[in-house]
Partner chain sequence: MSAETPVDAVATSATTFSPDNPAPVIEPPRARSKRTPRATRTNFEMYGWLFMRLSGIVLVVLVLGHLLIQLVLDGGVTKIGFAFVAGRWASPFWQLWDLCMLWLAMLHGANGLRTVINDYAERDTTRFWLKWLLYTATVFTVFLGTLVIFTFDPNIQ
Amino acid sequence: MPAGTLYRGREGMWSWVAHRVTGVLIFFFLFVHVLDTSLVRVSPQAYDNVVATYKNPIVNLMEYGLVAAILFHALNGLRVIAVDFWAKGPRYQRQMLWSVVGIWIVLMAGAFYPVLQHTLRTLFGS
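Going by the form predicted alone, give the structure for the sequence I pasted, one chain, nothing else.
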């Protein structure tokens, strides 16, 4: 690509990308969730078998990732609403993004043990 033609956005571009990526990840989770929950109507035993496969550390880490995606998507969505509907929103969008990231980090740190306690106990004992 010729120099100067690639958009090198700053925080606004990366928050836009992260908002879209987290939205798509949440959508795919909901799709899989509806599919595996619908197994109850087909065969309760098949549903129990599928749910039993979810009880492993890798899926538990994916659950933590899901919490991270939902939380960021929700907080950033509130920021987008503020930017769109508050007259001074565009002026403070960068500060609001860093506030969202800070709140997200604090909440994710608080969710670490409650979400991952099964995996931590499995790997390191109780």
Contents of the next structure:
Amino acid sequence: MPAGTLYRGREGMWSWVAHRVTGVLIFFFLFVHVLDTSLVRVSPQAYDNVVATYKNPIVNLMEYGLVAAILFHALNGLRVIAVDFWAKGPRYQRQMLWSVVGIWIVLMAGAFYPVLQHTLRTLFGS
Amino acid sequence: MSTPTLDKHSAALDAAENSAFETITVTLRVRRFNPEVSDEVSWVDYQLEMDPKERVLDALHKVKWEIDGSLTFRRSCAHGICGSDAMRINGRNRLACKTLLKDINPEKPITIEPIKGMAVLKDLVVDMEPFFQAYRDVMPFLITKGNEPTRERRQSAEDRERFDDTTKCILCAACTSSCPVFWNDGQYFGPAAIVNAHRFIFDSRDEGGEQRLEILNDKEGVWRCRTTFNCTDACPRGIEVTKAIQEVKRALITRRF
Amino acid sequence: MSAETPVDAVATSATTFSPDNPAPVIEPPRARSKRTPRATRTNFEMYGWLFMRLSGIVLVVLVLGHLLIQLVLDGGVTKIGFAFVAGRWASPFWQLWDLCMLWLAMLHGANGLRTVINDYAERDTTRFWLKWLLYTATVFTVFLGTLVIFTFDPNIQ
Amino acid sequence: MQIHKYDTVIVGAGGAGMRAAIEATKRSRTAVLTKLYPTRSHTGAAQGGMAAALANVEEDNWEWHTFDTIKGGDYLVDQDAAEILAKEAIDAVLDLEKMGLPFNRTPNGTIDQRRFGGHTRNHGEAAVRRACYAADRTGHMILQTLYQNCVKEGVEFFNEFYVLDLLLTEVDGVKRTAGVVAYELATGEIHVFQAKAVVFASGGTGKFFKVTSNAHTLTGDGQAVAYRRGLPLEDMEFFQFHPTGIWRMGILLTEGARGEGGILRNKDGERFMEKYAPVMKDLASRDVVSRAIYTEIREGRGCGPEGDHVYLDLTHLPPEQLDAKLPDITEFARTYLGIEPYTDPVPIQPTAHYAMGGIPTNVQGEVLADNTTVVPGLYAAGEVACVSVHGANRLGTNSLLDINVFGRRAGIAAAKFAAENDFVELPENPSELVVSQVESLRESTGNERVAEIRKALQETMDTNAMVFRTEQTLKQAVEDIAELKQRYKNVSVQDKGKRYNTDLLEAIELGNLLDLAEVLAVSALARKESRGGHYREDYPNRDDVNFMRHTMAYREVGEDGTESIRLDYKPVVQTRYQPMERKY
Ligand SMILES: Cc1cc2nc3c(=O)[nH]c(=O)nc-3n(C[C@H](O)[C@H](O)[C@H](O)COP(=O)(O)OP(=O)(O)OC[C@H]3O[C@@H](n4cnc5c(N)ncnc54)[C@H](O)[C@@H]3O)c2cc1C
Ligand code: HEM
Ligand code: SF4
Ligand code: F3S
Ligand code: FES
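Could you switch over to the form predicted together with the partner chain, since the one displayed so far is the form predicted alone?
Below is the entire complex, every chain and molecule, led by the chain shown above.
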């Protein structure tokens, strides 16, 4: 691997990578989401047809992923804002990141059933 | 006179003093490049008998002095004060002279590469000119108006403390070359330039802060920083680089409104 | 010129400087290099940066609220359908909510993507076309979304 | 080969070089050639402070400072020069402050000052607070501030250019300065710089010792180049050994540590300096403290399993004080020894530190070709020069002062000379010597290696020419060096390339070290007395009758090409102070 190794950045760098990736992901989702929602202007059937596909387990799972992305981006975004505007922010950025991750895990666990309940019900019955 | 402290010889002191020269075998894996020989980059392994308490710089010297004289790197002071030998050691920017072998897991091969984002000229030597240009561009010198006082300019201890951290910079470029934003196109001013601007912007004697802020308000200025903290982690002088950058950003905002 | 002006101060200025007539001190800022950006004199990047933080804070409420309603409360995705949308947009409050969310999220995201493009596109032409694509898509989406929210007709057909 | 033309050329961008450049650039077209990026110069390693009788915190005046300097130098100081140094110190510090140097401050906002070895009130009564400082990185701040002001003034730097030769042309029987020859590290190209005035500010030469506080790059290039061109070197036997270097590594722990209250202790925990210097104790002058440490070690009171070091004890000082005043050196102890100075004493030993000798100059910085004649257009300042303000032993904080006072003087004088004089013609084939030096090293197929010879040189210097010297050890050193010089003729380099060939330059630097080490040993052998940094166990007393004079060493080349060293002597300038016994 003559090209050089990957830079071994620490929490700060990886959290930024995740923030950027999630941000871009959300943007593309939003784009598609606006398009599908605009089907309500076409006809209720067209809209309901598309939304029906969202109830498919795979898409539902992706939805859970989207929630994960948004939650991380939002929480980490708040951390970035704290780093920017709170004088002690830069010193506690690492602790804040671990808090973000902690809260994110809790929220994701909390969202597990509500978001996936449809899939769980279809797959395993209720 | 305080009582002698010697009976409570601590473990750390004992360890330091009883360092009978014991060596282990370490492998240095160096990224080599010499355009006079080949356009290709290669990785070369060197096996060395070293005391783990020695510096990475000592290991590089051992290679240069005993194995291959053509291995090229910059160095001078050998104790982290001149900023010559920033390089990427095990994937992270460090000063070779401030990194002891024992602190970077010498059991495994130690990878050594030039710092990232700057043109490599030979082995670990990179082109520092753009880096110093960015530094010069922020006007890193005291700017004052009016007549010089006969004695020193007064400054309170608190005002002096305000910019103490950023006066420590040795311009080693470890920060700038660890910054993911800088790697992309090298146009970003980079943390080192901002640190040195900060040193003057927050000096109570200086009156050129406004101009420096204007320069850093630019497209390639502070706003490109994405708070990745690589710079802060890399700084061998322990400067809170990201904090300094944030302070410059805040100064810009408060002075623009 | 006053009588006190030393004669040699004028005479020597043409060629070399002497110890008693040192070269004039050049006032900073000094000659800039090619790399030095031309002073932009606008605060665009700063406003962009600020907008990211401010919109981010507002979006936390809007987006998380939206997610909560859409995916968690009242049976999650299952409930979503034309009727549900119709129900919500009957109220101007939710219209406004979604409108704000649409605008802020799109502008926030677009500005974010602009920095991403600035970072990674190496050639100026690539950079130009990518941004063109981004801006077109953004304007289109914002426009379409707004249109839909305002012209929504629950009794379509 | 490229030829450049500048009014003034400055060799070296340390404190002295840049201070000169700031002055010279305003007055003439100036180039600064430096083998390191300016901010890499070793001035940046200086920690403790810069002396000036500002009297900001207690009563003080420049006359006391003059006295301390002369006494510290064991009366070998040229007193007229010391007077200038002490007098101009005040402006030198104030100038730096105005350039932006962030000194530590007193509660009322003026520059703070602290105690340092050998600096006293009223001719030795008690320690005085005279050292102006910026934490324990005063040198760093001086170097940065001067570089910043060079950026401001638009000084033209040629970075990573190694000056390897000085060009002197004889005009009407007088040797005059024509320029210098430099090797560009990046390309291997040779550059000739024609200049009306040249200022050498290329720093020290400590790398011929093994345990040293000096950088790898301090190889005495300037001294060696001048010496090889027939100019004398003054007082080279006087080399300062700083008492507190980190054990085995030589990394310096500033005297400021003792200025802040640090104490030296032997293995019994005894504060041994009380025996050797009852008044100044740990703050006696450096030669005194270094000898005391070695005496303790020799008499079996050294610490550690081998009893080869003593302790610098800072444990009784409050951690806040260490953090505020000595952050860097406490960090060194942690990084390099793994020791926490809050709670543990730090193992130290004397470390080779500073060359009192060098290229002889007068107080204008003009280089002397013998005891009185100046070389027109040639200047030197800083550690490379010997004015002599440090005599036989430099006081702590006087060197940062020296580089500012005499760097400034040399810069002004050189620019003035350049304005008033014309270029001297370059000698025919000006780069001849350097080209042959470089080519023969590159092409050599010898089997000797630079590193081995250098190591042997450092070993013999550490064993035979350090703090304690005798006829026998010095003879041994001279012998060893002669042998090493023979081996050096067979040295070869592995890197034959042009680009960044540091292998080649290390070989050239070693040649310089060998020459200078020889001068040191030969000068020391001839000085049969003990004075300041030069201590002869076989002649333990100062001998003012025979040796109150500066050594001047010349390189002589015989008809058959054999080299030898001719020693001559120069009287010491005494104005006000009669030599007295030196007690602390
Ligand atoms: C660790 C340490 C701590 C010290 N602390 C103090 C202190 O507290 N107070 C005090 O007063 N003094 C102190 N000193 C001494 C003082 O710092 C030095 O004597 C002084 O800084 C020397 O400055 P200089 O400008 O002469 O040389 P340097 O700063 O060493 O600069 C030499 C310059 O010459 C250039 N150069 C060298 N050779 C060549 C060549 N062949 N061609 C081109 N350029 C060349 C180099 O690139 C460099 O720029 C300390 C010294 C050390 C080592
Ligand atoms: C939910 C609340 C949100 C918050 C608190 C938030 C916060 C932030 C912040 C503070 C930044 C700036 C990061 C930086 O400058 O380093 C940012 C960047 C970004 N955001 Fe958001 N954001 C949110 C929602 C969104 C949404 C909905 C999208 C998509 C449409 C999005 C896409 C982006 C993108 C693409 C970036 C650029 C990433 C980068 O440059 O590294 N964000 N976000
Ligand atoms: S801020 Fe730190 S890492 Fe960056 S150049 Fe200065 S000393 Fe080096
Ligand atoms: S690494 Fe770069 S992104 Fe900002 S925090 Fe440091 S400058
Ligand atoms: S050699 Fe000076 S910083 Fe490493």
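Superpose the two forms; the largest set of C-alphas matching within 1.5 Å is the rigid core. These figures come from a predicted structure and were not determined experimentally. Numbering follows the first chain given and starts at 1.
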| item | value |
| --- | --- |
| Large Cα shift (2 Å or above) at V42 between the two forms, core-fitted | yes |
